[in-house]
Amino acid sequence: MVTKFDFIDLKYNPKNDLICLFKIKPARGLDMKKAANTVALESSTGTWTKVPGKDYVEKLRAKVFSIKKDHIKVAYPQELFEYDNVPNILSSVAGNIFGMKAVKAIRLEDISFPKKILRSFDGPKYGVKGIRKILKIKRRPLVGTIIKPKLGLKTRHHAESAYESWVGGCDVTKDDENLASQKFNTFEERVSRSLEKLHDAERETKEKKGYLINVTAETKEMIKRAQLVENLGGKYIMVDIITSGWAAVQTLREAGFKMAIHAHRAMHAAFDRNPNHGISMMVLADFARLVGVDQLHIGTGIGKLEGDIEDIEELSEEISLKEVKATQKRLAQKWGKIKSVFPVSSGGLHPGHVPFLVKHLGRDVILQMGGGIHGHPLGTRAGAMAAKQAVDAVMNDIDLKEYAKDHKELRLANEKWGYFDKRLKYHKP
């Protein structure tokens, strides 16, 4: 016979199981234990009602084993997953408990991963290390850019803006999210025209360029248009992870493509920007770390999106570091073989914001500027120079208002959008 709370066992220890970590408001008139009782029975082995049973069905029951406040810790049985399926995996921990009576409100906070579902995956193809060494960049942050206007231009346009950004100081230049194959603007031709705007770039400055093409698309269609990118010898791809889905993101990862993934985040919001209900960036940046890719925007904690730095700045040491270890809003996790993810902090970005920025999220970030490169009152050439200037002066130790003395582009952008001096106290323009 079913007892009423079968689902918790708060003396149990993990060994071989999934753990997530939920926040939950109880529904009026339910209390902590009841409401947690009823996530792991929905997410795992159990129903509403009473149904006849097996011995061997449960011992593979989800099991609460830690209740602290409105936070608890539930541990699945790795038996219950097909293990390299990341839709099953979503479909079970955050599916219908999502809907539940039994919650007013329910946050899947994060998740930890045992060994056998680790090593089901390829996870990374580059990681950190790799893309240091594609674009030749040992220590220092690197600096890329959005084309600006995200939308509207012209393919010519859009290929020349982005050399002014590679000859000014850029390492990376990408697509926004939503630009695809548009009439103004179709893939092929951008595509075509773009890297051949890289490989002049690259002879004019003797550095190595990359160019994050927005390959988004039915499933079919991306890995067409990624192999277009591969046969004209571009080093990257970017994806809309949440908008193209979980197992198109993975199919794109295990076509044995030799580019680098490029992970842009668009509607991750509609997830996680509500604090008591949805699923945090955390969780959403595990999973992308799993399948495999190589770069993920982690926001800025400073610009123009919703994110506390501190928050950001878990997130950047949870998709880079090999171990992470366990916090109030966080699980421990071990990689194993699983490579690092570039962080990219990106949104309403300017040189001025590279001391905090560095100050916090350390070398191993991508500062992608769009607005605050291509809205440099000399254009966007002299825009990504002055990104590039702040960012050897931050690593030269070097005030920015000092450093821009003698650069022209950097003083420009620090009187235009204002700028963070060495003890990050902000200057206004």
The other form holds:
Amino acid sequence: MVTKFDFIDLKYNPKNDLICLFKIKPARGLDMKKAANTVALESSTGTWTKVPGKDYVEKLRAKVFSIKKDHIKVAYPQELFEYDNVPNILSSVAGNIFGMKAVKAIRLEDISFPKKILRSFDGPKYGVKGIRKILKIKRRPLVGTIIKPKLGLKTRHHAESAYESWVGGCDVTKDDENLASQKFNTFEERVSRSLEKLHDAERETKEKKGYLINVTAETKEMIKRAQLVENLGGKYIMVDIITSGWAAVQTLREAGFKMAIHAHRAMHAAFDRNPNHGISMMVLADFARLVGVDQLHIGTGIGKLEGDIEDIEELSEEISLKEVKATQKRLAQKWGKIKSVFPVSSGGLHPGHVPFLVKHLGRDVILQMGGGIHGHPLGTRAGAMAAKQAVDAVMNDIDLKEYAKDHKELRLANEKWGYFDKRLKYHKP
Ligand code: CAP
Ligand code: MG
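Return one more block: the form predicted together with 2-carboxyarabinitol-1,5-diphosphate, after the form predicted alone shown previously.
Now the full complex is given, and it begins with the chain already shown.
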């Protein structure tokens, strides 16, 4: 028998529950308690009207156990879900509730997972430590680029540009998010030409390099493409996790390939940009870590795409720490055996941004610059050199202006785009 507020228990102390932090704006004429109760019933065992139920169903009800201003916390018994099934979990806690008339707006800010659900997922194969081992880079941030223009290059020009970026100093070079297997640059030809260039660059530099080739496609096709990369000795694959879908990414991860997985998050802003309605990047990052990508884009807090640096810092902690503490927009989480994910900062970046990014995100970060490398006055190789010089300067606690005195490539980048000094004052070009 469902009474008025049967899904609210402000004295409940969650134990083995999956917990959701929601930000809600009740519909006109509804108070927080009523709206919160409706969110909990609709996302667990209830519906809009009373239906004859069995008493034993009641133990699976979600419970609102905290209502503070516009945030509520809801505890879901773990038995409500199929443990290692991302679509199933999201269909409950991020399904119908977004369209309910009881709320004017609702945003799923974070989820914390109980041990049994955590343990049902593979998590990353490599994590930060494993990636550093693959590339033989012990401490410093990794330097990456994205081949630009993002679409249109012929395969040989794509591979040549990748080669220039690797010999210039990039550790990893990726395809852009919307490059798949278009007629002007088919996957099969791109993977063989680019890996050939990668092996040339490794021989020439005596360094390990990574090519993050985008396998994004229908799931069976992704598996086929990943197999081709593995056969040709590739260390990485890249996948657009939001447009591909969680089930596809889980299939790719569980296919057992040796390669590391680089996760691009194109389309995330359709969910997380509105601060009052949708699903936060924190939640998307949680599932990316659970399903088991090794590297994940988290934003820059300074480049061309929105997202303030405090949120980016919290995201970076969420995916790379073993244990994260609760904040206003984040739930506490112990990640147990789930490995870390390498944070990737990318989007409108250039070498002059490196001091700011390392200050805020630390050295366990992949700094990716597309236009900020290929748009260098002396071209791609010089752009990659400038990016690597900026990282070397920061790792040796030298001001970029000082370091640029005997590093022409960095000087030209600073002159074109500006730079942060050691006190994080920005010097415009
Ligand atoms: C960056 C990028 C990345 C963005 C994605 C682009 O290129 O290749 O896709 O970083 O954003 O296409 O914009 P630029 P995010 O360096 O030339 O900007 O990393 O925030 O997901
Ligand atoms: Mg891109």
